[in-house]
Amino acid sequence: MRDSQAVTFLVGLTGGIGSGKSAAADIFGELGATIVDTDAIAHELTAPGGAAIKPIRDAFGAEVIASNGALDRAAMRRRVFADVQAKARLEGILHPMIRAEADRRSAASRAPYVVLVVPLLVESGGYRSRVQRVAVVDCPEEVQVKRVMSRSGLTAEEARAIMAAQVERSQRLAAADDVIDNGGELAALRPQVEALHRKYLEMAAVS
């Protein structure tokens, strides 16, 4: 067990939509890392009774809250795409809450290291300063499009629109300390993650 006073070794895991972040995170978790997923935290905060629901209702009105008390994501998405200031207001509510909960879960970990899954890690500089390593799950953009279409039922144009709103692949790779190539079969992912797991165990032990 880790010393309760030990500094938590944090690995930031990121990648574009459809790159395979979740698959990589699942393997890290199986190997013994604590997984802190900021998307999962965001969903908890905006679920019925979630801590973000009241401030979101206060800021945007009841029309962005679904009948079950959760955030109406479709309605909120329409507001955000139509109004840049609305996007900034929403982020101003959610991002501090997400970061605080991510920090709490990371600090509570007794695993050798923590994998902080942040889809927009490169875009949001606040997380880069929190982690000791950045691992990027990478694949060709055409593979991303096919996976998003298959998984979400979106058109190629819709998938590319989401990708266009994210940082370019080259920028993400430039920010990486470690790159996980997920352009091929899923079976090729595990040995790469296992190698990084061994590396992170060594780094965490001396940090």
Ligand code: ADP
The other form holds:
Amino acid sequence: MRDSQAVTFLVGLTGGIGSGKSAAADIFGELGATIVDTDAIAHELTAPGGAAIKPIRDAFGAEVIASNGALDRAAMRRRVFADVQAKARLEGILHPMIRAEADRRSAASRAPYVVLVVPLLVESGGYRSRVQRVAVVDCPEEVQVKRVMSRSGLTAEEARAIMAAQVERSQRLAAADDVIDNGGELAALRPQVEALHRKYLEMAAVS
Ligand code: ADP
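Structure of the form predicted together with ligand ADP, please, following the form predicted alone?
Every component of the complex follows; first up is the chain already shown.
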């Protein structure tokens, strides 16, 4: 419904892999914002019984569906690697479903504002135009690599390959209305998020 959309103040929260988006979102959530996480929605859609499973099976065949009924990510990755059009087809199925579910959850929120966590927000115009404010979680690239390595057990090379597929730090910062500096200790994150929370409460009240 247009009306409920119009009164939902939406903050897009983004940042490169390992920058600390989830850590920042957790604090916004504790402070009372509704968190809508597009990665979490993507996982739900592709989990056993998820709404994207049937269209993905119809498009790519049963070989990309695991025996438990979830998307077989490794099999899908191999398909995407072997066939350049497969990625676009998969995204053509998933992205509209993710956006629709994000819209639904945002509109259903009764919190003062919604934090929409979108890893590739700067890369995707669809989300930029949906949010009133862009908050970027930032840290030096070397710190990102270290965090990704210790969280996921990836090698530095693998971490850098993922980062290379994302927009550059400078471009992300150029798109930011607000920057959350997460290059330091975790303890330094909270006061910054608290300050932004106060600001967003004020902005949401007059929007
Ligand atoms: P993202 O969601 O952007 O990929 P996360 O919030 O998951 O990033 O953070 C990546 C990893 O780094 C996690 O293991 C998290 O606990 C850790 N982390 C986040 N912020 C800090 C920080 N300021 N200092 C140390 N570790 C951090």
